[in-house]
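Quick heads-up: it's one chain on its own, the form predicted on its own, in structure tokens.
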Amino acid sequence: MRKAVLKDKSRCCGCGACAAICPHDAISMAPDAEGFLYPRIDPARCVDCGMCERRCPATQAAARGEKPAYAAHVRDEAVRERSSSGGVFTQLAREVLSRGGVVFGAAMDEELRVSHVGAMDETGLAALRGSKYVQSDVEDAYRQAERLLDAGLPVLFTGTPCQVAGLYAALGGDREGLLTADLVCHGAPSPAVFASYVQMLQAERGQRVERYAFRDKRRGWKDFCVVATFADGAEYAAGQKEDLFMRGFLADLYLRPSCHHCPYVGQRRPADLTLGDMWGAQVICPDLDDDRGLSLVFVNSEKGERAFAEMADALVLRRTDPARNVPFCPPLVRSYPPHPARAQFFRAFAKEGFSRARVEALLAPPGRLTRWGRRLRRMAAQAVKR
């Protein structure tokens, strides 16, 4: 009986492929102290066949060559307004739904938990639209997608690169009828941290949060804001630089450990298409930048090329040089290092949950003495090297 799928826990992305493919149902996914899902092995069922490790995406290399890239948005302005960026995902999904297919993506339930679900029509598609900045539970979606593909139905699966790689691992490779799209990903925050943050908002307002949007465009696409809607209809709305959860996320305070050395940055994209925001549009293609949302699309495979061509008439698009996007979107080429106070945050989180005062203190700019101390340590390190 093996004790773990991977010897190095920090490499595990939590995709759940190991649990989906285990022939003896010996693996389940369970949260650790930080709230991230990791495989848990049942010693009574495991026969140490090694399939989990062999098929784990962390042990595979995703390699693709140079990819054409486009700036794009849908012509349907109503869809564009309801989307996080340019609405390309919705148009891609509509093409699959029109052929009787099913679209998988991250959705938030009534308890504000995020998991991957399948949509079979336009009504179901609405729940998949929009960014969710928390790691979703995807394991069941792999099994559902496999059953649909076995039945001959088209499937579009969208998610982070590691989730798409997890799907291929669960399926044992690519399949006829499958189309995949991954996302330009900053990293996955802890579901437990988000849940505790929501509890903090509820305690402050004395009302239950019934809906939550991570990317609301009421201030525009570039300066997006989060919006929490309470049971009495009142709203909490704050910009990305104001909201405490978003600030911690963008400062890399509570990302999953594997996100800090993501194997899918750069050209190593596992999906047929890659979708993201066309940050830097005001410089790269200013005539398309009206602050209503613009997508960045990479076409990574022949399947992706065919799918992109099928929806091109519904898009306003422009070929672009991906190298020009890098200064505005660093996740295209590198992972973010953890915040220096990450360990300190999780020690405090274990005792008190998401504390406004604690997080504000950890994210505060360093004082003069701290800056001088860091400078002296750098100078001393450089002197030793000489």
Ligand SMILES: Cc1cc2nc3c(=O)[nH]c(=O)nc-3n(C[C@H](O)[C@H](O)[C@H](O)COP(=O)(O)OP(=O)(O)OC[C@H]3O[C@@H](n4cnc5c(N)ncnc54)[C@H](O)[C@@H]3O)c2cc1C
Contents of the next structure:
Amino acid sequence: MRKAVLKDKSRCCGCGACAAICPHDAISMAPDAEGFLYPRIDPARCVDCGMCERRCPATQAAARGEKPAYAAHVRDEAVRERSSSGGVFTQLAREVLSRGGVVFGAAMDEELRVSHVGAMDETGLAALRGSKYVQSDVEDAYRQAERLLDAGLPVLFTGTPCQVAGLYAALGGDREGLLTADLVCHGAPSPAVFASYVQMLQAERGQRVERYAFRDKRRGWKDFCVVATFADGAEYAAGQKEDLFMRGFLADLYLRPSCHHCPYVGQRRPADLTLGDMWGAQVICPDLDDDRGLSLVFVNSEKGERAFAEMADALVLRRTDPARNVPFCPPLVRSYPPHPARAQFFRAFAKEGFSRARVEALLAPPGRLTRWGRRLRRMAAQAVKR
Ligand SMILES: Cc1cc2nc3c(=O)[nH]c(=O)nc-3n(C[C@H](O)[C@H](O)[C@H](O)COP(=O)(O)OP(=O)(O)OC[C@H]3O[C@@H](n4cnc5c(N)ncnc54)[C@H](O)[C@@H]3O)c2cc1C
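Now that you have shown the form predicted on its own, what about the form predicted together with the named molecule?
Zooming out: every chain and molecule, the one shown earlier first.
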């Protein structure tokens, strides 16, 4: 029996394809101490056939070549207001729903847990709308998508690039009736860290958080806010530079280890379409920049091209040169290194959970002594390598 799917745990993106593929149902996904899901192998069932490792997306090369890029937003202003960027996801989903299809994406349940679910109508679709900055658990979504495709229904599967790659791995390749969209992704934070942060907000206010939005546009698209709504109707609203969980996310304090060397940055997109924020709109296409949300869309395949053409009338769009986005959106070309205090954060997290004082201190700009200490450690590490 195998001990692990991959020898190097840090390459596992937690997509869950191995669990969906295993012909002996020997693999389940379980959280580690940092709260990220990893495959767990049942020794009583595993026959070491090796299929999990062979089909694992981390062992495949994803390449799609040069692709056209667009700045776009939906004409439906109510949808744009409720979407994180320009609302292109909703339009894409509506096209698939109108053909009797099913749309898979990340939804947040009443316990504020994020997982992949299928939507068959506008109510289901509303739950998928909006970015949730925590790693989504794909649960049974790959197998559900496969059953729907087998039954001849159109399926749109959306998620991070590793989740889309996981779907293709689980299906054993592309399928007729399947359309996929991945996200420009800077990395996925730990679900356990988010859960603990919500507990902290609840303890501070003495009220349950009933709803949570990571990308509220009340202050605009660029200066987005997080909004937690408590059981008594009160709101906690804080800008991306004020809210502590968002600051830790944007500073790469608690991303999944594999996100720090993501194999899907740059042109290596697994999906038919890629959606992101058109950061830099004020320079690249100032006439489209009204601060209400603008998407960056890459069209990666012929299927993606057809899907994009079908929804074009519902969009305001402009072809752009993706090279111009890079200075404004580094995840297009590179993964981010972990925050220098990542290990320290998780050591403390294991003992005390998400602590406001601790995270504030870890995110504070380093003093001169700390900077010198880090420089010396880097120099020592380089000397050892040589
Ligand atoms: C963890 C994460 C990191 C991201 N980092 C960047 C970035 O650095 N730069 C950038 O330009 N864009 C990034 N994005 C993408 C961006 O936030 C928007 O999701 C994207 O622009 C689509 O916006 P929209 O207005 O078309 O649709 P929206 O309605 O806002 O987005 C809904 C789509 O996002 C998916 N989604 C939401 N949360 C998750 C999740 N946790 N896991 C998987 N899928 C999810 C839904 O399934 C659906 O497909 C990131 C998204 C996530 C989830």
